[in-house]
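First, one chain by itself in C-alpha cells, the form predicted alone.
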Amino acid sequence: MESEDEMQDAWAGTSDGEFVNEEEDEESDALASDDDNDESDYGFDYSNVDDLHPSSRLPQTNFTILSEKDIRQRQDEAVSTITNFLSISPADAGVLLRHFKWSVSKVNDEWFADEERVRASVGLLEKPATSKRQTQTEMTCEICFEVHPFEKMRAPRCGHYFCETCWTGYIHTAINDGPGCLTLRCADPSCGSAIGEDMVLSLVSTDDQQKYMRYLLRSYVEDNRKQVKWCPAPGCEYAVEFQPGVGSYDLVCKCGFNFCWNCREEAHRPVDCETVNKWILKNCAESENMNWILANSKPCPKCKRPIEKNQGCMHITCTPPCKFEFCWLCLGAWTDHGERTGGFYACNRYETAKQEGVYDEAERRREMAKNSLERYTHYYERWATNESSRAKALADLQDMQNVQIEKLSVTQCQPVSQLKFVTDAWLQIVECRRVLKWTYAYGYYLPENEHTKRQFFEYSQGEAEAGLERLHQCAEKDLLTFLGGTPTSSFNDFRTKLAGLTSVTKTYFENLVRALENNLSDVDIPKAAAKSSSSSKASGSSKGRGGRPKVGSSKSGGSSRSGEESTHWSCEHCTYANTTAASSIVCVICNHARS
C-alpha cells in the first residue's frame, strides 16, 4: 500500500478540474499511471494545506500568483537591470520603467533608438544644471517668497531651488491626489524635469512615504494589465500573471477565488464573457423591475400611480390623496358600474370592449411583459439556487477536510490517504454546481427559434443535472451511515459507488461543457447530412428521369449515405451525432450502446 506522502507526490502536479479534450486526458492519465492507476484524473495538491480549495482543480501552468513581495522583487530586479545596462542612477531607472510600463525590453529599445527623445519625454536631464546660487548662503524661495538658508533649499536636476517646506507641501498634495505622483514634475510651471523617488521619500512624512510606495507597487500591475492583473476578490492582495494562448481563461488565486482572466468576473466556463456580462447587467438592471410593474400592476386612471391587485373584487380605491374609485378590469369610474355591469367580481363592459379590440394593445404589452418576466424568473431562480447549493457544498467540503475525514478514518479504520475518493467527490460537486449555474445563463440567451439546439441543450443539461444530484445525494446522505458506529463491510461497496458516480458525473459535465463551448455545433451535423442525402436522392431521380438506368443513381445515393455513416452515427436515445473517430460503439453523451 502506498504511503500518504507518496500519494501526495503522485497527485501534486496533476490537472484538477478543467474540462479538457480527450487527448489531454490521455496524456494526463499516462503521466499519473506510474504512481497510481486506480485514482481518477481529478487530483489535488496536498503540499500546502492552506491552499486547499476546489477552485485549485484548474490547471495552473498558464498563470503565476504574485504576492506583494514578489512584485517588489521584480521591480527591484528591473531597476537593477536598467541601472547596470544604461549606466544611470536607480532613481532615473525607476522614472524610465514607470514611463514604459515596467517593460525592460521597451526601455532598452526606445533608449538606444533615440536617447535624447526619451530623455525629453520622461524629463531626465543628461547633465545636472549648474547654478551660481550654490555659492550663496541664503536664498529666496520663489513659491513662498521667504528667505531661507541654502541648506534648507532643494532642487531636482533642473536647478530650480525651492524651500523644503514648499517642496514637502507640493509632493504631499500630489500623493493625496493619487497615483499621478509617480510621474511628478518640477514645481516650476515652465519646467518638465522629473522628480525621482529618492527626492520624494526624503521630503515627505512616513504616512506619505507609505502611500507613495503603495502606488509604486501597484503601478507594476495596473500599468501592465495585458499580462498582470489583481485578483478581484475583496481584500485580496495577490496579483496574477497570465500567459495567453495556454489553457482557458479560468484562473484560481491563492486566496481561493476562482475568476476569469478576460473579464475578471467569477469563473464562468463554458459561458463566454459577453453572455456573462449581459446576464449580470440584466440581474442588476431596473428593466426587470419595470417588467414586473407592467406585468403585475395597472396605473390609476386619475393619478397614474401603479397599483397591484393581489386579492378581492374588481372595485379598486386609489390611496390618498387621490382616492379615485375605478374598475380593475376596464379602468372605468366605479360610479358607472354596478349589478348591470356584472357586479363586484366581473365587468361586462370590459369583455365588450375587449371583443371590439379596445384593450388589445395594452393587454398584449402586459402579456408580453408577463411572459418575459416569467421566463427570466425561471432561469434566474435556478441560477441562484445552484449558486447557493455550491456555497453549501463548499462549506461541506471544508468541514469534510477539517473534521469529518479524520472521523471517518477512525470509524472505518482506513488511512486518510485511502479516503481521498470522498474529497474528490465533493470537489466534483462544487465544480459541477458552478458549471450548472452558468448553463442557465446560456439557456436564457439561446435563441427561441433554434428548437433543435434548445432540445439538445435541455437534454444534455438535464442528464448532467440528474447525474450531479445522484452524486450529491450519495456524498451527503449515504456517507452519514459510515461516520458513526463500527467499521462495516459495506464501506468498500460505498467506495465503489461514490467513485463511480464521480467519474460518470465528470463525463456528463465534460460533454456538456464541450458542447456549449462549441455552441452546440454538433446539432447541425445531422442537418447537413440530411441535406446532402436529399440532394443525392434528387440528383439520382433526375438522372433516372433523363433515361439513364435508375440502378446507377441508386448506387450513387447509396455510396453517399455509406460515406456519411462511416464518419457519423446518430444515437437513438439522445439523437447526438457521434463521430466514429471518437466512438463507434457507445454514445459519448448518454453512454448508450449503438443499436
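Fair warning: this is a prediction, and the values are worked out from it, not measured in the lab. For the two forms, the rigid core is made up of the largest set of C-alpha atoms that agree within 1.5 Å on superposition. Numbering follows the first chain given and starts at 1. Compared with the form predicted together with the partner chain:
Comparing the forms between these two forms, the C-alpha position of residue 175 differs by less than 2 angstroms, with the core used for superposition. In the core-superposed comparison between these two forms, the C-alpha atom of residue 420 has shifted by at least 2 angstroms. Superposition on the rigid core between these two forms places the CA atom of residue 100 less than 2 Å from its counterpart.
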Given for the second form:
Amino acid sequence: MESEDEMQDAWAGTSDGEFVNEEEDEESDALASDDDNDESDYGFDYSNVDDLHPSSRLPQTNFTILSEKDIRQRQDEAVSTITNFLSISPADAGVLLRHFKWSVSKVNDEWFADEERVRASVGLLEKPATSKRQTQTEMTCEICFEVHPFEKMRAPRCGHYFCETCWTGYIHTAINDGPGCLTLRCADPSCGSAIGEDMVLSLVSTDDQQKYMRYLLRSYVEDNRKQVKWCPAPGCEYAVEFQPGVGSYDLVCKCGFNFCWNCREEAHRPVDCETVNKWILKNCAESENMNWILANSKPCPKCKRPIEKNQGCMHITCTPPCKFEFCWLCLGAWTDHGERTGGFYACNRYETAKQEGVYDEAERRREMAKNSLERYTHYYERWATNESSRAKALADLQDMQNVQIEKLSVTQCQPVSQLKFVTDAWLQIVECRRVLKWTYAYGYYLPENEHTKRQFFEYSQGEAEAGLERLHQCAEKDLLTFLGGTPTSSFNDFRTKLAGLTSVTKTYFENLVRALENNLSDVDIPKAAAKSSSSSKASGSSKGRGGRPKVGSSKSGGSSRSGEESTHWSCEHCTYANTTAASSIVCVICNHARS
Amino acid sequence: MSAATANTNLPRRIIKETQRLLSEPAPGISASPSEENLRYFNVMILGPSQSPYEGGVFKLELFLPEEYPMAAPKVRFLTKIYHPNIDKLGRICLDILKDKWSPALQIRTVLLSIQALLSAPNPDDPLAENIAKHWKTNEQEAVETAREWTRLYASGA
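Let me have the form predicted together with the partner chain next, following on from the form predicted alone.
What follows is the whole complex; the chain from before opens it.
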C-alpha cells in the first residue's frame, strides 16, 4: 500500500511538482502505521477502508469508526472510571452515566457540584425510603397479593419489597416498551429509586437480557447524538465518532458506505447539506406533479378539476357529472360564444383580454411552471444517469477486485500488488461519478442570472465529464486487450497511461470540488474588475485545456497580462484573446458575443 | 372465548381486589364485576361535593387487560360529562392510566384518582380542547355548563 502511494506521488512528481500535497503524505503515514492492526484499537481501521477510499476528500483524522465491541469497551471504561472516582457500585455508575448521556466529565461535574440533588434526580437514594424490612419469614407481595417466603422477595435500595415474579413481570414489560427500561424506577408509584443493571439482569429471561443489553449499547450512540452517530447504511452496525476540527463532513464507514456526518445522507461534496436536502425533497415531492398539472392543464371554471387539452377545438365539455361547456381560451361559458366572438377556432374575448393584460398572470405562471419543469428534468436526468453509472462502476470495481485482477495477474505475469493501479482507477471513476452527479444538483440551484458563473461552471463540468470519459474508456476498453492475451511489453505503457489518467482526473475533480465549495468565488468579481479578471480566468482555463486546470487557484495571472487589455479582450466562452481592433463584438473563434 | 374460559385462571390479585372492592367500597365509588367476564367492571362514581358534578351519578366501564397488573386497566366514562380532561367518547386523560402506571396501583386507586380529577379539572393538560379553552377563558360559564350537563345526563333518572 505504501509503495503504491509513493508510486503515485512519484507519478505526480514527474508531471507536475504541485501534485504532491501534504494531505496525501499524512494519509499515507497514517495508512502505514495502521496497516496490520485488526479491530483491536479505536483507531480508524484503514486496512479495509482504503479499498473504498475515494480520493477527493480531506484526511479523516476527525472521525473514528466504532464497532459494537469498541462501544462496549468505551462503556465499560466509563463505568469503571466513575466507579473509581465516586466510590460507588458499577450499577450505580451505569445509572449516572445513562442519565448524563455517557459523559464522564458531566457526571463528575454534577456529582461534585451537588451530590444530593444528583442522587435525588437519578434515583440513587442513600437511605431506604421505607424501613419496612420485616423480620418475619413470610411477606405479602403488594402486586400479586400472594404470600411468599422472604427469600423470594426482592427490593431495590429503597426497600420496597415485591416478589421476584412480579419484579420480573414489571421489568419485562418495561423492556418490551422500549429504551425507557434503561431508566426504570421502583414499582412503588411514590418511589423514584433507580433499578440498576444488576437487578434487571438478575431477574429477567435471556431474551430480555439481550434486549436490555442492546438498548444499553444503543444508548451510547443515540443519547450522544452530537458526537456519535450510527452509519446510515442498511444493516451496518458501525457507529462513527466525530471530533470537531478540521476536514469535511464526508466520511467512509468500515462497511464502505460513504456518507456525510452532518446530514447522514450519502456523501455529497461539493454540494452542501442544505442543497442536498432541498434536492432530495424535490426529487420525491409531489411538487413536480403540481408543476406539471399547472403547466399542462387548466381548471374547469365550474368544478375546478384540472383538464388537459390534448386534441380538438376550443369548445370544451367537462366530464360528467359536471358537463360544463366552456371556451378553452377565455374559460367563459360556451353559451356566451358564437359567430360574433370568433367562432370555434378563436375567441375574440380572449384576444382582447390578453391585449389588455387580464390573462397575463395566469398564462405567465403556466409558462414559468412549464419552463421550470423542463429545467428540472434536464438536471434530474443527468443526476440520475450519473448515479446509475456510479452504481455500474462500483459493480465493475468489485468484479475487478474479485475476478479480473487475478486473471490479469496470470496473463501478464505480474504480482497482484503491482496491479493496484487498476483498482485505483476504478475507485477514482466511482468517486468522479459521485461528484459529477452532485454537480447537477449544484447546477440546478446555481442562479440563472449569474451568467459568468454558469458559463464557467458548465465549462468545468464539461471538461470534468470529458476527462472522466477518457479515464473510463482506458480502464474499460484498453484493459480488455490485456486480459485475454499473453504478456505484452505494451502493458507497461498501459500502466503509465492509466495511472497518469487516474492522477490527472483525480486532481481535476479535487479542484472542481474545491471551486464549487467556494461557490466559484473566483468568478464572482465586481463589475469594475471584470476586465482584468476575465484574463485571469483565461489563464486558469487555458491551463485546464492542457489537461490540468487549477480551477480553484486563479489568484495569480491576470495582472501580469493587464498590459494587453487595451488591445485584447478575452472571450468568456473559449477564452481566446481577441484583438479589440478586428471584431469587438463577436469572438473570432467561437462566435460567442463579447459580454 | 366463552365466558367460562375467560374467568378460569383469574389471577389471585384480581380475585382479591374484587373481594375488597365489594366488601370495603371506597366512599362515593362502586365497582362490580360483570357476570360474564370477571375482568370487566361496571363502575359508578358520585360527583364530588363542591364540584360542578355534585349530585351526578357517573357510569364508567373498567377493563383489566391480560397483562394486568403489569399494564394499566382501561377505563372510560359512559355518562356524558363536560370536563376538560375527558373527551366526548368518555376517554380520560390521566397519567396513571398511561405512562405513570405502576403494578402497585389498584382498581381502587385508579377510581379514587378519577374522582379527584372531577374535583380538580386540569385545563392545562386538556383532552377536549374546546372544553379546556372554555375553562380557561370563562371558568364560571364553563362550570355552569358542567352543572347543566350533570343535571341533563347524570341525574340518575
